[in-house]
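What follows is a single chain, given as structure tokens, in the form predicted alone.
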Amino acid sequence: MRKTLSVAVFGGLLAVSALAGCGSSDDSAKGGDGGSGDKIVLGFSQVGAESGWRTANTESIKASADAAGITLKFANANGKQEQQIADIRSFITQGVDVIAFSPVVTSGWDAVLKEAKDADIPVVLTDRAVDSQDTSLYKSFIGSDFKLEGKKAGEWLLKQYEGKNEPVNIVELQGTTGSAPALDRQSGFQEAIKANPNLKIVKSQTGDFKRADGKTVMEAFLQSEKDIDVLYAHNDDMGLGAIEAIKAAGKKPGTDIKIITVDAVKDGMTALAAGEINFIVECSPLLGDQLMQTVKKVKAGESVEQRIVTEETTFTQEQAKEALPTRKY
């Protein structure tokens, strides 16, 4: 590896890659000059704003690269691959030490990651992984197991139907189209309640992990739906959107129709805490402590593991209230 490392990261998803400004061999080109001084420049890729969730991941890594003495050039995606990629390319023309990004989708990657490579600069996933086969285009991905996500949610309602026959209608809102934690948490959950043939997922359809779209869509489930038992929602702001819905179509959200959310952010564990949504599973955005240790590592040379895994937990509402007064986001 080069004595000059360049980072950038990329909406929750850390790529660690050596890359170099248009592809010039001299030491310049390759990393260090888009700082100053001996600090470790980052540059960091977001997939966008689109929830509370990746808001409070934005504060954390901003916090942390400031607490770590780590210079941060920070871009939002805005949820398109096409800016995403375009900052990764503007990350090593300006020969970044480190990159990293959490990727909008799993797929598509491979191109721009190669030319971090190239450039020599090493690249780190954040929140979400990429579907790449060459598994030396990115030094680390760091975050959450979203398909043990989606397992922990199908568990806890198979428990809660455990013993009783009836059927049991599920409508599942997903995440954004194609990404890890959509994916991987509709896979979760299915293998999970196939356990009880009774639970079945009639309608599903993507709410984009955003607030608004989780009310639109449920609008759609609940005037095509009769009779819905359960809500799974791939994140708690589209739960929170869906919520709205369930009261305007005069049902009691937790009650009529029990609610699963992924991410425990603070709305969520609230309404959590108030009965409207009936369990969460906790998916951490707090990555920005682990995302700077790994980049100063890489800056190093050191070796780092490729697959580091965040710990989380689940919460039910009493849980949630306990939980509350400390909560950090």
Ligand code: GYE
Contents of the next structure:
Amino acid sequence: MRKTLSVAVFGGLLAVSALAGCGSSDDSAKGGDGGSGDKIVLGFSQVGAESGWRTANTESIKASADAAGITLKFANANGKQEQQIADIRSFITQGVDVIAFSPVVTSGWDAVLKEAKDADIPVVLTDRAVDSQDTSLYKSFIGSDFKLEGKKAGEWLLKQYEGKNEPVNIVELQGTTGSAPALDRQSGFQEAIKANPNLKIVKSQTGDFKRADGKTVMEAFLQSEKDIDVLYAHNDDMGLGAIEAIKAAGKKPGTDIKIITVDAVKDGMTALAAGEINFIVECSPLLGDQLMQTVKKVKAGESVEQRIVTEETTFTQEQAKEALPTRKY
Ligand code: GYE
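To test you: the structure above is the form predicted alone. What is the structure of the form predicted together with this ligand?
Up next: the whole complex, starting with the chain shown before.
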């Protein structure tokens, strides 16, 4: 039987700081450890710098570590799992207090996680999940529900074609192959659109969450498919790359081809407000504060939720216009 996970849902940043208030003393909030002045050392292995989301996520982690008085050792793996494993091993050798990382793909982590456990260094996953069966290998997983994001994208599309009986050709730009957000955004979307058999995914390929790849893959889609009605891109950056390809092919993004993306970073929201994207499912990169609170608790030997889900919304073109002026990332 599977273990039931307790799930804490945070109502954005306000709720996060409210939780911080009840979880830690003033001393620990300043990074103190009872007066000795020793700071917690956190080793963080980042996926890379593939997208606007990732840039905002890195900034959030660095700023929150600073604000929390945590010494951050930051490593960028440039999208390579071998590099992430090497970075985590190096953190173990250095004897950091806590390791956190955003796993580029879901599989292949058991050995290095076991090494951290044997060295008595707690691990916190942020942003992306691993498929390890042994959940004692990490203390907590902080991040979004990617399947729900895919579902929200699919449900919006269903509504657009409600009561219509025309075939709808969808092309899909997937995120990094084997990554949790690519797998779950695909399956959540597929499940939602099943309700209308006219909605068909005619082409689906990875664009590795990158703008340049989104553009080249969309160029190929446009060449091989005469009639594309909808583009579903697993992130804003790939959607923005695809928009360039659509314009170059003499079509109007948002009108000739409906576009749905995920993330809601500033560039994506700007294109949405301008009518070039039709709908964006939000995925918040601002995980830094939650991570630092969890790191402090883990270091103090306090129990933490095994799954912390980030709360997110969706944006239409009108909502993007309203939200843009105060958008933080
Ligand atoms: O959606 C994408 C990024 O893991 C949630 O990775 C993250 C995804 C995000 O590169 O833009």
